[in-house]
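As a starting point, one isolated chain is supplied in structure tokens, in the form predicted alone.
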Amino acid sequence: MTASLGAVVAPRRLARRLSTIGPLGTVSAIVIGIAALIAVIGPWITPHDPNSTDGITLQFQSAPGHLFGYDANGRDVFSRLLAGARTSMLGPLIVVAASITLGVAIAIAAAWRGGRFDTIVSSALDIAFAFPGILLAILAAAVFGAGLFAAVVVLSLAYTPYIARVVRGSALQERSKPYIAALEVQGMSAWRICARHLLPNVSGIVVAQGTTLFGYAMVDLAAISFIGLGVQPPSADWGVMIFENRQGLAIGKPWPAVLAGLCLVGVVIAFNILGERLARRDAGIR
């Protein structure tokens, strides 16, 4: 009875908040569901080896099985889009996890303590806004050598003011509300209340920065692939792929190229819909 009833709930609860982002927040959401759910099997569904090549260029179902044909190298384009999924999503996957993390403690500190902590901490903020993150990630690729870890790493570490920064003024208004100090009198420590009250209440711009932030992380780390400095070849990679396609579009076979930008930025549109609208929520505009 308890499954059943369960069995029951859970859909309509899931209806519920998906009707609080609008239909095209829930059309943005399902986009980010099956393209989250092809970088996680997809390499285990293509039809082809993504990475082996078969002698035939940019040819468009030149051959039985071969859905969008070959790529520049003679690769299966729709193997490599699949595969190319995982390595597209999991670094902006990363970088989010990563600088939502760094951000949170920072913001949850410099709005607990306030002061000069607080002053010191705001002025880092600033100071960090000034340095553009796709520019330091070229450039930690070029001292640390091309491929994701080091853009991965610099990306974090430049996106997470943008985290501290929001979630700072949304801490700031949470801990001067009553309960905060009628928490304190009670005795609670600093740490209880903002593990248990404070982080919990500030959840809801935490995510809503962290969706659109990760359409902006998949937007620079397919740039530096497309450079060359971050997923190298012959690995499966949306930004590569426009990268070693790029020649397709001078000579008139661009689908290669315009596939893997048309998989990216449905993606990235995608999240910065649902951030939008999860931000609306956030804060009561419907």
The other form holds:
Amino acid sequence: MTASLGAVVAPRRLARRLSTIGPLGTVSAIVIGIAALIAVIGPWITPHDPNSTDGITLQFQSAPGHLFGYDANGRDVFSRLLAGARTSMLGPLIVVAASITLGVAIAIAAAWRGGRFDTIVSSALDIAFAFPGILLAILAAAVFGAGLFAAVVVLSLAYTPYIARVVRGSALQERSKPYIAALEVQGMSAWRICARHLLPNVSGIVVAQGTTLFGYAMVDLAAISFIGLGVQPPSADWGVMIFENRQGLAIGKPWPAVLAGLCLVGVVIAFNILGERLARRDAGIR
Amino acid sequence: MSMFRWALTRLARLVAALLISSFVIFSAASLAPGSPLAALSNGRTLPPEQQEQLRVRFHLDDPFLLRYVKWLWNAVQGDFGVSIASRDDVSRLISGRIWITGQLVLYASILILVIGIGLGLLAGLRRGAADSSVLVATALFAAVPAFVAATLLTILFVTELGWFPALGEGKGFVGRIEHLTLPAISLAMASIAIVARVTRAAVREEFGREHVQTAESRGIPRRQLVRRHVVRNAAVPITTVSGLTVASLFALSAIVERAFSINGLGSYLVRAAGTKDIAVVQGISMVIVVAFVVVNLLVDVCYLVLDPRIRTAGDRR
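Please could you give me the other form, the form predicted in complex with the partner chain, since above is the form predicted alone?
Every chain and every other molecule in the complex is listed next, the one we just looked at coming first.
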């Protein structure tokens, strides 16, 4: 995310920004940038149609012009990896955007109002925090039918407490600072103070937590697709690809499944590291 | 008095969690698009007398809240209704599979507690090579999802080395252990890494505390220092993270059981969700939530043992 933002920022400022997250953080940002780019343009640069079963007689075989050969259904593995980036990253993007919107709204309302309202919200968050997202997603699939949509909606709700908890702590700290009281005395409306002053000052921790949650959401959504309740075949998705090509493991042709797993784990690690570095940077500023 | 109050608030919280999740689980079914009857009959059109039967069986003519209370009352007594797919009692279907999942989760929990805390203590107490290799390894393993771990372990230990059977749950004690080893490792891998990292951080933090440094300067033997002053105090955050990860295993086992074709609660839950067998999904979800609450109860008991302040003054941790 930082990398794609950086493209519009002047190079020197970009270098300074990257230096605050360290070399490992920079590499992670680059990995995420590449993955995001492939997610956007992937479906147009695939060398073959990712759903064409041309090689149905050549399951798990290599072939000229097919970088990683054919998968269990005779489709081009490389093309499916490229096309899969979009489904694998679009879901988490929506989950993170939705849970940030909801979580920040709840957290700032709780921190601003304080008192009983805050107590009730906090204990509700504690209970919701404990409820496993995967179980909710399975429940949603049972009710609304298997598919990416239900999983995304439910995970957005399940991740809201992760955002709200962290942001509430940060917002409470900020709320008690004198400048907020000064603005209140000046008669500025609560809405305006929250939107113009409180929100920008907690945005660092929101971005850091959102980055980490993006990685979690990728894992959870891929897992749901892996058990057959998320992205439906024949759509290309890294989680689905691991499941589809499982039969290759037993016959010594593990590469289609392993490559999809590597793509997933590589991007998730990048999000984890970047999230951690951003959180550390935010703590350093405070 | 204060300890009693502490126990009471904890208990109230768990009961609240149980009630709220049961409500979510029950009401999810009524959120389903279309009539509840259609959901119950799995989209098939039934003859009127069977429709009537279903109406009576599931109290469909009652108001929503009353239905929930009736469902909960029956569930407490172990009656989760009848599976649409197999026409069998849900509780019978659950009890036939609960042990295999219980064993898998137990196996994984032991791995998490022994290896996770062990590696964390090792890295926390020793600086240098041991510490940095644990840090690097846990950073990697924490990012490997259970189903990717399952794939990689299968390649290495089943296809290449042939040490373990690939699928199923095995017969007899040895067979069961043999079949559940790779699933348990897959299930535990990310949690081991998380527990190890938190343990290491907790140990390091305690070492930095003033009372530990004072004790060190007083010449208290290291062994005693570590046991009485460092590990004792670090035990509270370690218990918290262990409890959190172990409690999440019940839901995660669905994925691992699918990956290794184990006929446990989790894989049955996934299958039932796929066929919209709502009564089964509700029943298994409730079992998972109850297991979750029980683990949290155990964690609270651990706090009671570990933190004498709760017993005497009832301070917040």
